[in-house]
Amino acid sequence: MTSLFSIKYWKQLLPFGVMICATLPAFSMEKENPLIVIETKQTALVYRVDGDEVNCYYFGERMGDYQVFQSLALPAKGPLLGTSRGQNFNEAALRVTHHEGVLSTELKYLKHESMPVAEGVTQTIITLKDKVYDFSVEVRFEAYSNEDIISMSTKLKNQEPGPVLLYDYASGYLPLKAGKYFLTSFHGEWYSEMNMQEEELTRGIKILDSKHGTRSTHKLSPAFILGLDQPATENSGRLVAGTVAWSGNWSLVFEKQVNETLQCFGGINGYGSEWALSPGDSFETPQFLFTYSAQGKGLASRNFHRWARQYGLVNGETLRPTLLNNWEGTYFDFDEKKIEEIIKDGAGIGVEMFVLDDGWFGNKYPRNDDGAGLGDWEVNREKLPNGIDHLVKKTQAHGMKFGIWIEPEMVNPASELYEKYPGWILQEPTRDKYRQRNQYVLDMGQAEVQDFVFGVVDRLLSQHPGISYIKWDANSHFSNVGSTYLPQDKQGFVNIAYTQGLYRVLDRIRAKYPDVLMQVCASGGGRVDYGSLPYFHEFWTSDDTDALQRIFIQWGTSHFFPAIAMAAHVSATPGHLTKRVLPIKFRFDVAMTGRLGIELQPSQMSGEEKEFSKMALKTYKEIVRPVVQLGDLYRLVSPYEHNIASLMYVSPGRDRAILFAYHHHFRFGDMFDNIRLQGLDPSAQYRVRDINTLDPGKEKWSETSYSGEFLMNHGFSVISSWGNTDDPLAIGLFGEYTSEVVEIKRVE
């Protein structure tokens, strides 16, 4: 049986008058046109069985009575699943060739069923079958009631006497109806991820996709926001936000038709990924997650964050430790003595974990740069003569935990592994072997390669039980899409088989080592997707640790992913690539909006910087971390629209909040509106105080308390280059790269 990794995802989607299917108490009304209703706490998706077809009639805010959709002759917004068929001239979400060579697929309704699968989670399965061929499709919905997220996926079953060839096999299909459609997508590249752009969709087809193989989010992210009727703002407007939970090649298709209906669907990218389904086999697509909001982008983000902490991450409601990673502090140039000094210095400023990065392995081909050693996971005896356990003990003696970097899916040509197993890499026998970063990609579809990759992790953790954290990197995309183990007629399986193989390995690791913290990294933010995250605690947001650029990178990333999973590190100044000089406070204040870490050599810091870092880490751990990692995010002032930026996190009980404000580009004479807070209890009284300051002994604000209503309607005034400094609640952002962090605490 062929099966793709299946997890719980998707979220609530569409607005009034939009179509789609979702899950929740899905129920049918046994009349002439039975309804299938999928609901969450705030959203409903309504399908109707019209003869042997299933059509979508509504997607929007939940209502008390749906019988009108049964009795009125309303126009359908679209089918449950768009297929290639004689009268369908649109892009197809499902396109297959049947065993007799027939290209079209016409599905008829067989049945549907709904059942609770966990507290607050309802699964609905609608079964369809081709009218002629013994080929069936189960369209599966999972409705997460409290989080207002819906997931959609399909299971394709071949009972025909011969193979069925799959060309396009989307996970989810949403027909929408609005006056206009405004698409926000997220583009980028290494060192510049998750940049936001918005455009109005015109008639025709817009495709977002990836063909990189290993790094799903470089160039474009598998996520979108679709404003309905008008561009959605942070706090207003109807929208659908969605993402594909897949770590390989993906695609999102938006087709605006002549009648102004928009069909939206996404899943695995069928490009170069034809999949032959043998008789008796089935194929499961990954989850397509979506949510609907009538209150703008902020609510949609909070829906995804709550869902992710509950379902999309490993231990998503457990606080993450601060850490120090030696990569930017040393790169490959280190030895045992230098690492011991970094460990000691890290403990001195208060980090909770040390992570040894790239360069610790390889003997015949020592890993002294990125050109050799990858694949030979033996401790480099010249650099680390006393081995890993020695460093583990040193770290633990300083009261910290120990972590380590690996990149097990890749191999250098200059390695013992490649010398022994040249057939283990992705390759095309008649083509040159291309590489990126001096390395090849291992063929994860091969069982022997999967065993090897699992063995890399298994040996590390079993031989060195003191390792508490794995940083899992993947620095190459697919350059040669071919496999030596697959026959000639199945080379189209390579892309999918790779990701399936990776998930199998991760399943084995998680089963044996459930408590080991793991970070997913792929040239920075290359695997920020909900396909990989169920195996990991966090992701490396970007290799760009420049605080100014991180404001924008983290702003875009926050639209779908929670702060608890977003690794954000303080690095050296000037920045190693940007050469930008940034104050230590500004760097910390930006990194505090995620999982805080350090990415530099502490011995190169001044005494004042060390003292500030010690204080900042203490402040983060005791005051900031619980609110940022577990609270609700409110984006207040966008860096895309203003020369300042501001965001805040509010604890689940609304008793505490942390406000961040940054002046990222200075222009003399700039005047800014007040920063009005959100998410507080309007009837509660709050005290405010500035934290993480350069002068911690001086209290900026008095002990006066302010109502939540006042803070949300009046807020903080912003003083930049000039203005009224007598305002009792004034945030001072005097010049470029200045910042403030404010604690708002309810008065008991």
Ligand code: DGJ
The other form holds:
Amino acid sequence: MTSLFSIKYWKQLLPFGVMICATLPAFSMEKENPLIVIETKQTALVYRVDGDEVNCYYFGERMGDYQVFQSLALPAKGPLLGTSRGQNFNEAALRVTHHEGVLSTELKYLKHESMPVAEGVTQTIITLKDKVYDFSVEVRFEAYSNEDIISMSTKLKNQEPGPVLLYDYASGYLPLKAGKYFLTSFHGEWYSEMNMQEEELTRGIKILDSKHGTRSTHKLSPAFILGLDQPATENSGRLVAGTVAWSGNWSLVFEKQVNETLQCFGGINGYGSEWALSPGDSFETPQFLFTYSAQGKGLASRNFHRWARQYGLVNGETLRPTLLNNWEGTYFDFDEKKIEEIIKDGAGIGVEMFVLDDGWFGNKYPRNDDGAGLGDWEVNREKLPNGIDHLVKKTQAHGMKFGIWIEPEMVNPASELYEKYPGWILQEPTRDKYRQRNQYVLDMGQAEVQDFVFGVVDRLLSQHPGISYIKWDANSHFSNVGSTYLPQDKQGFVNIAYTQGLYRVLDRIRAKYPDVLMQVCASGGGRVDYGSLPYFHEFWTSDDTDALQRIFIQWGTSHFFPAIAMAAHVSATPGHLTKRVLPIKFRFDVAMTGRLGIELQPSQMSGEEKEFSKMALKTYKEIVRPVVQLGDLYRLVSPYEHNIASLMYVSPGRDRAILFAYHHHFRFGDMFDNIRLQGLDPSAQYRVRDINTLDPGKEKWSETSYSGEFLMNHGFSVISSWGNTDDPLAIGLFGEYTSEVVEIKRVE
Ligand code: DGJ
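Right, the form predicted on its own is done; let's see the coordinates for the form predicted together with the named molecule.
After this comes the whole thing, all chains and molecules, with the earlier chain placed first.
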């Protein structure tokens, strides 16, 4: 059986399922057309069994009574799952070839059941079977009540006498009906991830996908927001937002049909991934997670953030340490002395962890640039003669944790590993081998490769128990999509076998080392997906640490991912690629909206910069971190629409909030509307103060307290070129790259 469910997910659900034991009856009204209602606190997804078929009638706000879907002859929005069949001329969410060569699949309803599987989580399984063939499909839903997230996935079972070939096998399928559809998607590149674009869908098919294998979220993200009838704004508009939890090739399909309905489905990309299901075998697809919001994008994001913290990420409710990473400070050019200095300087400004990045390994082929050494995970004796433990001790002596970078899925041709195991890489024997960044991708479908990759981590962590954090990188996408391990007729398995192999290794690591912090990275934000979250504490959002660009990258990323998972580092100025000169305060103020880190050579900072960094790190740890990492995000002013940007986080009890405002493009004379806060308790009184200022003496609480109602309706005025500087509630953004951070605290 092929299980694509994450270990964490089942670990959470199983004990509860075992406790419950008995399957409870589904929430259905058993007339001649039973209804199947999948509900969360605020939303409902309603299906009806129409004879043989199951059709979707509603997805929207929760209602008190669904009888009307039985008593009225309302038109269905579409089927439970669109399959390839006679009279269906649309893209199919499920397209298989049965053992006799029949290309169509006609599913009929068999049964459904529903049961609570964890506190606040209800599972519903609808079982369908082909009318002729012993091929069944379980469509599985988990409704996460408090987070208003629904997960959909399928289990395909072949009980036919011969193999069934799977071509397209989406995890989730949603038929929707609105006058118009506005799709927001997230596109990018290395150094410029998660840019937002919005378009009205016209008749035809729009596909978002990845065929990159490893770096599968650089160009497009497997996430979407669909504004129904009108473009969704931050706080208004009906929309559906969804994502695919899969760290390999994925696809999302939107097809607007003749009758103006839209079918929307997503999952593993069927492209180049034909899967032969032998008799008796089954295949489980990953989760397609979605939410409905009648109050715009902000609410949808908060739903996803809560879900990610509760069910997605490793220890999603535990504060993350600040850190100093040496990559941009040294690149490959370091030795023990330099690293020791960096550790000492990092401790001096107050970071809690040091992370040794690329370049620490390889002896026969020393890793002094990106052309050699990948695969040879032995410490380089010339650069670090006293080994890793020496650095761990030095770090711990300063009261800090130690972390280390690895890229275990990859190999340079110039490496001992490749000399020994040339058959371990993805390759097509009759073709030239392409490389990206001078490296090949190991064939994670092979059991021996899985053992090797697990062994890299296992050896590091068991030999150096002082390692608290692993940065797991993957800098090459797939170029040679083939396997020497798979037989000729199963080469189509390579893409999926890779991701399954990766998850198998990560499952083993998590089972043995549940507490080691791990960051997922793929040349920056190349693996920012919900399939990775159950194994990692955070992701490296982008290699681009230029704070101006980060405002946009983090803005896009925040639509689906919580701040606690979003690593954001302060780097040197001018930016190494952008050459932009940015003030230290602006750089910190931007990085503070995620998991704050530093990524520079501290010895190159001026005395003032060091002093500011020390103060900023203290402010982050003591005041900002708990609110940003565990609170609710409200995006207030979009950088896409204005030359300023603003966002805020509110603590779960609404007693504290942190407001951030940035002036990213200055034009003298620009005037801005007030920044109105959100998420506060309207009847509570709050005091406010500027924090992280260039003049720490200025950090004083306002004399006056203001009601939440006032702060949310009137808000802060913005002074950029003109304005009343005596205004006690003014945000001063005088000039380009100015910023302010304000703490808002409930008066007891
Ligand atoms: C790509 C990552 O995104 C960087 O942060 C750094 O770790 C380099 N790889 C090292 O090669």
